[in-house]
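A single chain comes next, written as structure tokens; it is the form predicted on its own.
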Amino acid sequence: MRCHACRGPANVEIRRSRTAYCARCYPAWFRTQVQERIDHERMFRRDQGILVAVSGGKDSLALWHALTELGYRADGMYIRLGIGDYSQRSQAKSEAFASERGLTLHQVDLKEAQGFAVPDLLDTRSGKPCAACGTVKRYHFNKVAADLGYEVVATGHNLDDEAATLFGNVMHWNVDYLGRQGPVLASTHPKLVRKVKPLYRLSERETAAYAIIERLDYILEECPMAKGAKSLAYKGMLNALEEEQPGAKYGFLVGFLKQGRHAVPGGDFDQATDLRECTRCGQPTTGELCAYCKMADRGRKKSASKAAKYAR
């Protein structure tokens, strides 16, 4: 197969479009896709400060790299979740990436700042803290961005992530979540920062190819606490379908965003504006106390109980 750009031998195949690119031309194609989504969805402008949610994995580092190569003012933020060696390795990858390129990386140490770590949020029924971990990330990425004056938070969610989320929400008819799914989540409160997903039309394989060609050093393994998560099962099902029907994931997600979400309540992203500020932390919430503060209380109790047990 020949490179679609230079006609030389190709290295990376884009099966859904029946095209391929060589290692020299592929990064430019990848960044063009990112720029097109930024422009089409009006995600942010070049004069705005962007905070990239960084995990040390290929997607977040590829996004941060692409944005800086495209000339955007993008800083990173990493949350020390306290998941043993995995967190230590992902932190090291994130710090090395920023240091090598002279970029700013903000960090939050969950245990030090909040008195608990993600393992303290373990759901005894499912054995996984994934939902709670998501709440932790959304809360701190938003809070740090708002406190430091960033206008946009960019995450590395790719096509596989978004298609799996959509599949799960359709499977369970989570109408509220379906109505809010999209590449842009607008700000509806002065303390809520705009959230965007510039990689939402690029597959995990395509992002990995970019990271490898650009020699980005990222953590390879999945979070050990996500083993058995439903999202991984959904990805597996969609990957099997993709193998038989190239472009199935892309058509599923893009078709929903173009046609399906407007038929779902909240699908036009008219979010409720009757938000108040949490009486404890001041972050936007619909109740008196936000979900994060309630969850943090449980995490601190679990952490204190563990400490007391080991002290005996």
Contents of the next structure:
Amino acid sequence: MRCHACRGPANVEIRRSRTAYCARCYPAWFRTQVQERIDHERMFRRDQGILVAVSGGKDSLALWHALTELGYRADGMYIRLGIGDYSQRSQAKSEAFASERGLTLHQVDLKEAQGFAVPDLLDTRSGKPCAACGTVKRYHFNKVAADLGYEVVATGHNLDDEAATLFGNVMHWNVDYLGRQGPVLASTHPKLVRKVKPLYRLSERETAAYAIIERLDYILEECPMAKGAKSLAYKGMLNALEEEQPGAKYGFLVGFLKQGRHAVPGGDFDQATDLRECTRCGQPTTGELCAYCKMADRGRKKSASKAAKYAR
Amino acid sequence: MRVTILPDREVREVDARSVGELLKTLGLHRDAHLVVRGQDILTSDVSLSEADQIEVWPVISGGRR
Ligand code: SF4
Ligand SMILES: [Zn+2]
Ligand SMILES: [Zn+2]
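Having seen the form predicted on its own, can you show the form predicted in complex with its partner chain?
What follows is the entire complex, opening with the chain shown before.
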């Protein structure tokens, strides 16, 4: 295969568009895709402060790298989730990435600041903390951004993530979530910062190729809690389909965003309106106590009972 | 040839003439992996030889993000 840009030997094949790029031309292609999405979806402008949600994995580091290369003012934020060695290693990768490039990385330590860690939040049915972990991340990324005056939170969600989420929401007919899925969540309250996903049309493989070619030192191992996650099963199925039909994932997601989403009741309705402030933390919520504060109570209880067990 | 599969660095001996064939033999999806020789990512049509040292990098991560 030949590089689409320079006709030299190619390294990365993009099957869905029947093209390929060499390692020298690939990063520019990747960043052009990111820029094109930022502009087309009006995600943010160059004079705005962007907070990148960083996990130490390939997607968030590739996003942070691409945004700074494109000349955006992007700082990082890492949440210490307290998932054993995995958390320690991913924190080290995130810190190294920031310090090598002179970038600012904000951090929140869940255990220290809140008195619980993600493993305290196991769901009784699935035995996994992932749903709660998602809430933790959304809450703290938003809160830090709002408190420090960032205008937008950018996450590294890629095409595979978004297609798998869409697939799950269709499988279970989560109509509420379907209506809200998209690359941009507008702010509907002064304390709810705009959320964007600049990589949403780039596949996981394309993001990994960018990270490898740019020699980004990311954490390769998975969070131990991810094993058996439904999202992995969906990704596997979609990649089996992709094998036979290159472009299937892209068509599924982009087709939905262009045509399906508007047909869903409540579609195009971004973050919930009709909000008041949580009586404990002041974050916007529809109820008295926000979902995060309720969950944090559970987490602290669990953490305390674990500590009591070890003290005995 | 010797193939190292990340992240656990499991080593396998595989007979394959090209990158595409290698992934097929290992039963791995093309869109879920990158095949690397030395510093280079390889496209699926690249021919492989017995002496090649190959790494297979999985690219899929799980959980809710
Ligand atoms: S796999 Fe689950 S617990 Fe681990 S970081 Fe992802 S969402 Fe959190
Ligand atoms: Zn080229
Ligand atoms: Zn609250």
